Amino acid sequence: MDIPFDLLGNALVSGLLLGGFYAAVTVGVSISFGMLDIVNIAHPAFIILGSYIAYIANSTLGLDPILASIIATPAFYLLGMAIYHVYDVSFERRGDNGLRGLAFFFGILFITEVALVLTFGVDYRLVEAPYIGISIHLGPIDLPLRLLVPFLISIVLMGGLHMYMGRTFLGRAIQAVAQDPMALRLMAANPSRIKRIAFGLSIATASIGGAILIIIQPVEPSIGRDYIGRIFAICVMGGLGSFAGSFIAAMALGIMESFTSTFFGPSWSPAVSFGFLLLTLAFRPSGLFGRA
Amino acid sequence: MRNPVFFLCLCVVAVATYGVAKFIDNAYVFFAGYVVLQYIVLSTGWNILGGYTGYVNFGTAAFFAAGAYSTVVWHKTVPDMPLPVMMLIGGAIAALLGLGTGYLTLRLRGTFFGIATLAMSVVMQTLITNWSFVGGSRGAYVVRPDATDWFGIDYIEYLFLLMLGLSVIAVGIARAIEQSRLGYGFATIRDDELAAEASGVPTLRLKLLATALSGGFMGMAGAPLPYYVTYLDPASGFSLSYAVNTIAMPLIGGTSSWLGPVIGAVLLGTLQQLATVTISSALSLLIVGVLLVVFVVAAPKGIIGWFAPRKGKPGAQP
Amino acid sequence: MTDALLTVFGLGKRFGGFVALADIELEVKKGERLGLIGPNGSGKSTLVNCLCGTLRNDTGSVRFDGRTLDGLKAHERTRLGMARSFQLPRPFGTMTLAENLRIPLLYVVQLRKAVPNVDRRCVELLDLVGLADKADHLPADLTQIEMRKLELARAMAAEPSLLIADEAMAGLSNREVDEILALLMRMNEQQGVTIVMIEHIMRAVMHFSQRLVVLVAGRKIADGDPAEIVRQDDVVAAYLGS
């Protein structure tokens, strides 16, 4: 078969692009799942409700959809603590946080769903901004702006979480919380209140993944659904935890992906994202970067 | 209470429940009951992984939609195959997929296996809606008899009562497993995997046990579900609703004997038959997945956890 | 090499590029009462999850009542004879102490012989450690001590003929100790259990044990006779020394 190499360029450059979008949307769960150990599979839902509230913003003020999304951050940061303290409270000082603890994630999921196909319904909605539909053409190569804007923000809160984890002190008791409890404790700082903090963080970060998705690709409510494979997947091939690991397994993703959708057709694409996940689950648990 | 009393005493719920069905003579109470049975045997399949060895599994859709979409091949290659037949297949298909999945991702922690059953449903979905044979994303249409050929009772009559065989039969066999050997086995996994295979249990073994019979109940569960809609398409037979359903029933009801799905599902399945025709199905399925959160945080042994008798001493927590 | 119940050969371990043992060898007689000793991280536990399975070894063998267990799950190894007790006990927390005690009968001792009446059977296990009144008891309302004791139990409860107890004192009070003591000197003497106690408790080691092996960093330093080991420069250095 003779593949043009425009083709092929373009599904490279494009799958890259979609890659840092993932990782953008994955680095709230690398937190929420790989530091704290909390299986949140709402996280989804709450990016799709950042993207409701950058649409909204959008709509009506006319807003910049991503800077809507910042605004809306420190919303995001307290409706995530009140969630870990009832979590907290309700399942991890029982020493409950299996079977319950997933149910709980998964009803606000439900419920967070079917909120929004109450208030909005099923309709696509999509968001206006000036780079929407402007294009940098690089010889045979497209860099549509929609994609680049993104993948560029999503540089940056990478690039700033990876900084605050390593550099500052509730940064690194974030990351010693699920390793070591008892050392936190020790050196006098409260296990719960830097989870706490972490998972607010975490679900911040997905007011300004919703605000990114929804300029993609226009959104419904039950789109979030499609990217839990897709987000745990990459969280688990990255090695949990590690922003650098889950941006590298992230553009595995997009490419493979992206060459699905160029090669076979973009209905086949959501089907990559889950063979992946059982492939790593099945024979690397640890992530493709981690320790044996 | 034996077993064989048991399922004796269930076989004279089940034909008391058929008996008040005719008398009511009216054909909706069978077209209702028939979804309300559907989720008895969908919460008590979930249930013997779930509630007996705590791995939660949120791919019901998945299991479900492989029972009915099985159907719907049957339903265009064989047409002349009895239903209970294809129910068997349905069931061994989904039984097999159980066995599948289990077979990745149960050797890790619970929590992955959950994450990969989210997401399996996903992908089912995309397959199904790939696969023209089966109708695609445009779905298909299944002709329903009017009536079946003997007694020439009403189809959806027979729908029903296909149902409610299926319940007693689910519902029989978890009580007969919570009861045994295996029941223990299926508890030790869900209390301390490491202390089970210590004292001889072979963890892994029952966890395969467990996907595919609870897989294979869904999967049965799901198979009549063509000549009920009549019209099935991948939206429809992969809807979260039936995921969020089975797991809130279960926990609402109870998840640590046989009897907590079934009051979940018959509450649940009724309030629901009931809202959807008063107020409007968004809502009311709003209102389960509400129901589960509060549930889960406030009453986490379930509607049984309020007359069951404590064992021993209210226990201090560590 | 007939009274050998346990054989080990040449085992091995590695986590990444860490050894956490090396080339151990060790053999226990059927009826001894063997102590093994190691400073924290010396590879105790480590060696116990390899020989009952838990985790596997990298290198070496291991033979135990005249078979090769490589290769086998823990709980056929449990069916074999090979009972643990874990260092920090973990009951089923949702069974009651008889229903506990009930799991290794039902899948270790009936797959060997017939148990007639297994409800009177787990309460006088129970009536062994002194539990029989808490019988239906949750494992929530235990002391520590009452904790042990149901480890001890449920391990006993699988028949076995080799038992590993893992640091089965730790945290107990001098008179506590003594009664787990008595308790492991019991099932030896009495059931001919074979019994590898791993303690850091010394007087407990010293009283207890027919013969001492020392784990140093991985490695087998000493085995030998308790009163002359523990005269060793070497492990009274691993002890004392860093």
Partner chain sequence: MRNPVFFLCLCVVAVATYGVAKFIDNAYVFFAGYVVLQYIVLSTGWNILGGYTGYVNFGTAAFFAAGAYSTVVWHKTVPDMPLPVMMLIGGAIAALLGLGTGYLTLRLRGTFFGIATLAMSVVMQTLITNWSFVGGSRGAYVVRPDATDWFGIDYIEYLFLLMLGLSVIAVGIARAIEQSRLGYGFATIRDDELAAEASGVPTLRLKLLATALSGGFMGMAGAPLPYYVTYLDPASGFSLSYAVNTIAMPLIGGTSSWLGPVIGAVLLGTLQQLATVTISSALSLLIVGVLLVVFVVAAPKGIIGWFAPRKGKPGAQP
Contents of the next structure:
Amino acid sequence: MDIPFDLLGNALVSGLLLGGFYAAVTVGVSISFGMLDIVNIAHPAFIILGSYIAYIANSTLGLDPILASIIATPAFYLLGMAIYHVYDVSFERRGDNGLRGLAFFFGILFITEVALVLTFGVDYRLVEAPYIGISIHLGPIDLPLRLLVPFLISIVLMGGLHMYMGRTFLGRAIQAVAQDPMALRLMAANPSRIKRIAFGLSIATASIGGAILIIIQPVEPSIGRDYIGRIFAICVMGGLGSFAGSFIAAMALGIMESFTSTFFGPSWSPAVSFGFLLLTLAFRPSGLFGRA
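Alright, leaving the form predicted in complex with its partner chain aside, put up the form predicted alone.
Next up is only this chain, free of partner chains and other molecules.
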């Protein structure tokens, strides 16, 4: 069967751009789950919260969604620190950070969704921006700016966090805190404080991820559930705590979903994506870029 070049090329480009979105929404889980061993299944709810904040700022003040998300980032950071403090005092210090900790984050997920439904209803919301609805045409290849802009923001976000983690004391402490808390204490660093900062940073990324999501598509309060599996799958496939691995895994997942949707229909996309996850776990349990 001959496949037209323009169809193949557009599927590949769409997959790469979609992968950029997946990378942006996964980076927070790479910190909380990959580095801190905290299974924050409520992370997609914070992404949706970021989407609604971008929507409010856009519809009432006319702010660009990305700009609104950057302005809201400090508030999300403080929210993340507060949530970790409650989690630490209630569960982690008591050694109950297993099922009870998971139930804690499930409760946050449920409460956030209910609060958004009561406030905004179940109707889909969208934003307006000069680049939404415009495409760049490179021969037969179309580059929709509503996907290209989030892709570029994702590159900046992950590159900035990668440099922060590798070149600052706090960044290296965050990477080490789940592995050897005693070594951190010997370096006069408080593991609880480091984790609180790291979790705040994880939730702060959800503000930007939410803006990216509502640029790509309209949102409603429960849509975050669609991304829980994908986010954790990307985190595992890339190797826990590896930003580079998560980025490449997100690209691979985006390309697979795009090709599957284009040639076989969108209903097959999740099956192919999670099939790749199962193969990765079977032949490379530590992930593509994890420690062997």
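What we label the rigid core is the largest C-alpha set whose atoms superpose within 1.5 Å from one form to the other. Keep in mind the model is a prediction, meaning the values are calculated, not measured. Residue numbers count along the first chain shown, from 1.
- Once the rigid core is overlaid between the two forms, Thr60 does not reach a Cα shift of 2 Å, moving by less than that.
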